[in-house]
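Shown next as structure tokens: one chain only, the form predicted on its own.
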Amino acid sequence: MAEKRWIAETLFDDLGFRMTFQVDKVLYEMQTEHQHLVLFEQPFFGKMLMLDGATQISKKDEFIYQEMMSHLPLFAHGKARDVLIIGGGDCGIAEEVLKHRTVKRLTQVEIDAKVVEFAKEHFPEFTGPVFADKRFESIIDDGAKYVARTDRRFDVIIVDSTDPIGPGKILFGEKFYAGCKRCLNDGGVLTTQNGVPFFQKNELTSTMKKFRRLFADATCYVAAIPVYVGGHMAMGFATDDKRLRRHSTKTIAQRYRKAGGFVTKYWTPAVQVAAFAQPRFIADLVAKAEQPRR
């Protein structure tokens, strides 16, 4: 009997531990121009994708990340018509954004064409409805360069990046965040993936410092996503409109009904409001980043 293969997440090697997943079947594996990609079937989490040794998505709990990265900023804004996704080649977040009837145009900028190609084959549940939607535009480009030069303006920008390694590293720099701010409409929202604060403190505090040099309101909200070991995952939230993260559950519920009242599995109006209530150790990390804006 052949020995089972195990694939390790090497993201926390510098902390002295790895999360290792038993593999039922490797579905796709290759070294692209930008990163190592492996897609495999796991007994508990189902289909899983790793890039450069960091877990990106699992079939079992993808809905938590996708819903919180998309619905929360869109409902915080309340009138988003033009949305930009940086990264997100699997199209999971794009699928959630397009559930909003109020969104008139969605642009996704992914650096790695191979990621989009493989997603069409292995994640048709996402890519099928997304690419069939006339509101959707897929662009293969460097996200940092795109926000620095585009003439277009957006109501919400969602940065669905890997951790700050490989091609994802530039998406955690102040120059990139400044580019995002440049192409946001007045009152626009920037949302970012900022890791697991229990293990990745610097990733969160570094982003918060940069946000606060650029935006009037900068913080994070949290969600618990089982496959991302370490408890809470932090998602950055930056805007010049301080009212956007202070809406009542009633207001968010009204916006939800207007957007179509689609089915969700994690996000609710009450969860939206509660997500900004940070556990003390995360609130302390965010507070450390406080400094006057330039």
Given for the second form:
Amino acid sequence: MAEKRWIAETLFDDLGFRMTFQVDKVLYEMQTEHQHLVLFEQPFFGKMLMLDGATQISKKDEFIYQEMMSHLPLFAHGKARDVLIIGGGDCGIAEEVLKHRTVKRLTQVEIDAKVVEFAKEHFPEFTGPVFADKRFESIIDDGAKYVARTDRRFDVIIVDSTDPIGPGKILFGEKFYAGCKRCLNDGGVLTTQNGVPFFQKNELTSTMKKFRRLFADATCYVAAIPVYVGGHMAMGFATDDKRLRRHSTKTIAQRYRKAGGFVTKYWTPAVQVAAFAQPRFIADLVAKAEQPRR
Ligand code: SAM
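Now that we've seen the form predicted on its own, could you pull up the form predicted in complex with S-adenosylmethionine (SAM)?
Everything in the complex follows now, all chains and molecules, and the chain you saw is the first one.
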């Protein structure tokens, strides 16, 4: 019986630990122009995607991340028509955004054509409905370049990026966030994948510092995604409209009903409001962004 292959997540090598996944079958493995990509079948998590040794999604729990990165900013905004996703190659978030009837146009800017290509083959449950939807536009480009030069404007920008390694690094820089701010309509919302603060605390504080220099309201909300080891994942939330993250459960529930009350498996109006309640150690990391430079 051939030795089972194990694939390690190497994102936390600098902390001296790895999480390894037993592999039933490798479906796709290649070095693209931008990163190492491996898609494999895992006995518990199902299909899993790793880029440059960092877990991106797993079929088993992708709904948590996809729903929290899409429904929360869209229901916080309340009347988003134009939405931009930076990254998001697997199209899981795009599928959730398109459930919102207010959304008239969704643009996705993904740097790696290979990610979109294999997602069409291996995640047809996401890419099928998305590419069939006339509101959707897929652009292959560096998200940082795109926001620096586009003349398009958006109500919500969702940065569904990799971690700040490889091509994703630039998506954690102030220049990129300033580009996003430039592309946001008044009252717009920017949300970002901001890692697992228990292991990546500097990443969160650094993003909050940059957000604070650009937006009137800068914070994060949290969700626990089992395959992203380390407890709560932080999602950056920035806007100039301080009311958006303070809507009551009642208001969010009204908006959800108006949007058609589509099925969700993690997000609810109450979860939306509760997600901004940061555990103390995360609140301290966000507060650290306030401290003036010494
Ligand atoms: N859900 C995942 C997570 O939380 O880690 C991220 C999903 S998605 C696969 C991340 C995408 O960001 C990848 O497809 C990657 O190619 C894309 N990406 C990385 N750097 C980028 C850049 N500079 N511009 C646009 N897309 C980028």
